[in-house]
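Presented as structure tokens, the chain that follows is alone, the form predicted on its own.
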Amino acid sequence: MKATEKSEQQGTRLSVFKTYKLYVGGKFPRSESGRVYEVTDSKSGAWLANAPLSSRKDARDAVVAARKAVAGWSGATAYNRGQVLYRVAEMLEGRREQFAREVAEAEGLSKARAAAVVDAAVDRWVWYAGWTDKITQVVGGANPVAGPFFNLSTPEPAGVVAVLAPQDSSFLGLVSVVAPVIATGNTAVVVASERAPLPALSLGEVLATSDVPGGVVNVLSGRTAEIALPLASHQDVNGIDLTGAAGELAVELETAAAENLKRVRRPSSEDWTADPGIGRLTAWLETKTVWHPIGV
């Protein structure tokens, strides 16, 4: 064999494709079912990766992890939660190129447009980080009452929230629905976009290497209808965001959620680039009112 031929052979190598996993309880398990499904480029149809196909048991495991994390996360100071969320934004900024590539492949965008979407998602995360220690002042306060009493209202997190991420906005929409849930002290079980789950699964990797405690955010991928129904009917889930559900599925999930009086946010067409306001922050808060006699 000639030296040039040998060097050419030595220089030839196979591409090493990334193996994506679920993110549950701060760890990266494979789906309990052992199943995967093919994720393809939205423009070319080229195979990108295999994503885990979550089962009902994966959904239940994610709820258990989220419930275990509620006490510690909701008990942290709002200022501390803001610091943690800001750290996530720093980590996202450091992996900007990876997310831009994944968003471009997922949504059929140019490199420049995908990079702009990632920048907007990072800014959105920072925006919610800034709200963690301010939302109480907006929705809480002292109430005027007749009688010698103080009457104070303060918001408290609802608990475990299942989030069906938008199907058409794999990263900016994802951040827009997940960040307000955890900013207000709740924990989340996130069902990634069925068609484009890779940015969500990569977000799990960012969360694992940031300061977010395990179980605060859990990311599942697979068939939305298959995963969402056990979450909607789960007695230990306190709220569900139906953003990523279509018409009949949304109705079915809302009916199942009524069994234990879950808070439900119905799906609606949204412009993810618009100012998000505080609607999603207040959606997952309960109001506790305390009466206290005035001393003499």
The other form holds:
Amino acid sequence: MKATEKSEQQGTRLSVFKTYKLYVGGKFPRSESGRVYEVTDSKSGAWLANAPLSSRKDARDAVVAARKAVAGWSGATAYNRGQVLYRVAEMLEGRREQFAREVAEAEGLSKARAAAVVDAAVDRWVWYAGWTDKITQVVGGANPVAGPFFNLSTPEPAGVVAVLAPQDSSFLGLVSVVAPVIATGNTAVVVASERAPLPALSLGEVLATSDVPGGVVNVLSGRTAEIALPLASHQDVNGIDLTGAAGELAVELETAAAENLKRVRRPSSEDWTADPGIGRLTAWLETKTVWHPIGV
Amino acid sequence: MTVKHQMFEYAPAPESRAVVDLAPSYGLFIDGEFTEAADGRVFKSVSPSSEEVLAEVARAGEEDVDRAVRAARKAFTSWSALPGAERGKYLFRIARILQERSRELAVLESLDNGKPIRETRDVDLPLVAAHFFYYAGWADKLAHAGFGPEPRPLGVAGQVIPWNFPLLMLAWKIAPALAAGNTVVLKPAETTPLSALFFADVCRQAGLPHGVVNILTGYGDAGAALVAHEGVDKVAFTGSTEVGKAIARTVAGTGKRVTLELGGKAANIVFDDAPIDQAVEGIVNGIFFNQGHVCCAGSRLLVQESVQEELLDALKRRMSTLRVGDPLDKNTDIGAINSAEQLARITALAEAGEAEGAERWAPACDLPESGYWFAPTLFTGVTQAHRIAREEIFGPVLSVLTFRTPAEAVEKANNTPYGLSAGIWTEKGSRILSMANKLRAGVVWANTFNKFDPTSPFGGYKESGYGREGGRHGLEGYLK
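Follow the form predicted on its own with the form predicted in complex with the partner chain, if you could.
Zooming out: every chain and molecule, the one shown earlier first.
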């Protein structure tokens, strides 16, 4: 039973429902289409909220916002990005109960299991917060070329990454795919779990109060297939994470992504509780190699 | 201004062809044996500098692709199980034999490709051997490469390479693949099949186990069949962006790993404080090296307005001294265009440059009667909308644009779907680093251009492809 229902039955007060909205360019718009869809409790099937049913236009608007944010975010110091990601963890920590409730309803978990999932998600932000100023040394470095040249390879963000968040893990999975994208200086257009989008939409509220510049993360809810195709074929998107797509849809999206040679991360079986490694960081990094002669 | 034609007369100094023993015909190299194509088809490899037929070569079809992939699959079991140190020793042998035979291979490459012997001798062949030597050393150190404690090979790599650096591209593909424990099926370009077949003989001399390297000469249909073959675990391609996109579509949903090294339209940016003479050498090397048949060529010159006149005068003077002609002559700077087809493409784009209003200039230049030739050419008055500023010409044609501020230079340099390379010429260190940060390109040459090394990762941003070749980074595409 939802806490709100309980208090209503006790006759104490009528609860205030939240209007769940998209998070685009640091603002909370409704879908430009004016459409919503019903989101229900994964166990009881009870109505939880109406979520925005994003349109292709919403997807394009989100890409514009994400592109606008690239210069500032990728140009921020790695230390600064680390602090901002850590700030997200701080903000989430104070909202653990809210997210535990939303995750429990979204995924049909017990209160205790949902709380553990949220804790793991908070810790995942901390993990990636620490990576922002380390990944460059781990994957870059000096190259000992056979000649009098300074030669250095450094990783750089690919740019705008479309992220199809996992369908099953509405929060820990979501955080696990979004945090590495922005840790490395990319900006993200995130398509939330279609059936369970509420934790993702609420995450937007956390990001908005965590010093994450507007447009760095943009969250869309709706039909994954409907929003993902315009993102996969968008000429100003540099990469796409297909984690939340399956089967035929994933093939269709990878094919569309070939049109401007997006970097593609294909769906695979994931254990969101396992050590994340650095694969999701390097997926969205380019290597730039700079040469300069050495001489007097 | 008028540029005076002041070429010194040099007596021809041709490298001897006698060092290359060409057979009249060659087969496909599958499972350690040279064999005819299943359907018996052949094609001719022509010297682009003379249009002389060098040899007849088997033309692989689908059946041959299948045979080669099966041979590579069979060989994979034992090759991948070999201790890394032993695999490495095979690669070291190959590197040493390549060094021993480098004169022969340089002459062969110049004959088949049309590039000057000075380049094949001083650039291609030394880099080819160095590439094998470099990756040989990785074979028993993979666990330390940063891809996990127990990195494993992918399986069979299907590799398709272009005609501009035939043997060097082969080395970039085969050396890391073999070091990581994969086996390969490689298809060289149809206009330059010969050096890959000679490489097969190097493998034979090195005692490389049968099926580890398979060479399929043929056309695009064989390459497409190789990419699509379900027995291939990894696709590596160097070539045009158009074909790269087709490959990305082909492998979608298959789980095959892919690396693509595609086209470019590099900006070579000259600031007003650059040493003009050095910059001119860099510009010439950037666009006329290898007849401009270079994906990372500095094909867009961005020159700061205040030094435009001085720089262009010096550039034209220098271009007037470039020697175009016999690739085997050691004095030659610019050799033959690789094929009639490529010559037609360069000619068409140059004509489009004129038609769209850019001003064309080339030094007075006697071109040989037979073969495929194009004089070093530059266009001034080029705008960003012109085709010669947007499309990869892949020939000795330089498009000159101007800028006033560093911000404008960055804007123009990045205004392309490509992102392979870029050049910066300035004496100011902080400006070099600032520009290098902002240019969206995989390789940035500052006060130099077109430098390559096996330890240095190479590859592009955006539509110039994905993955890196060379260095520790180059192993990633061949491991899981």
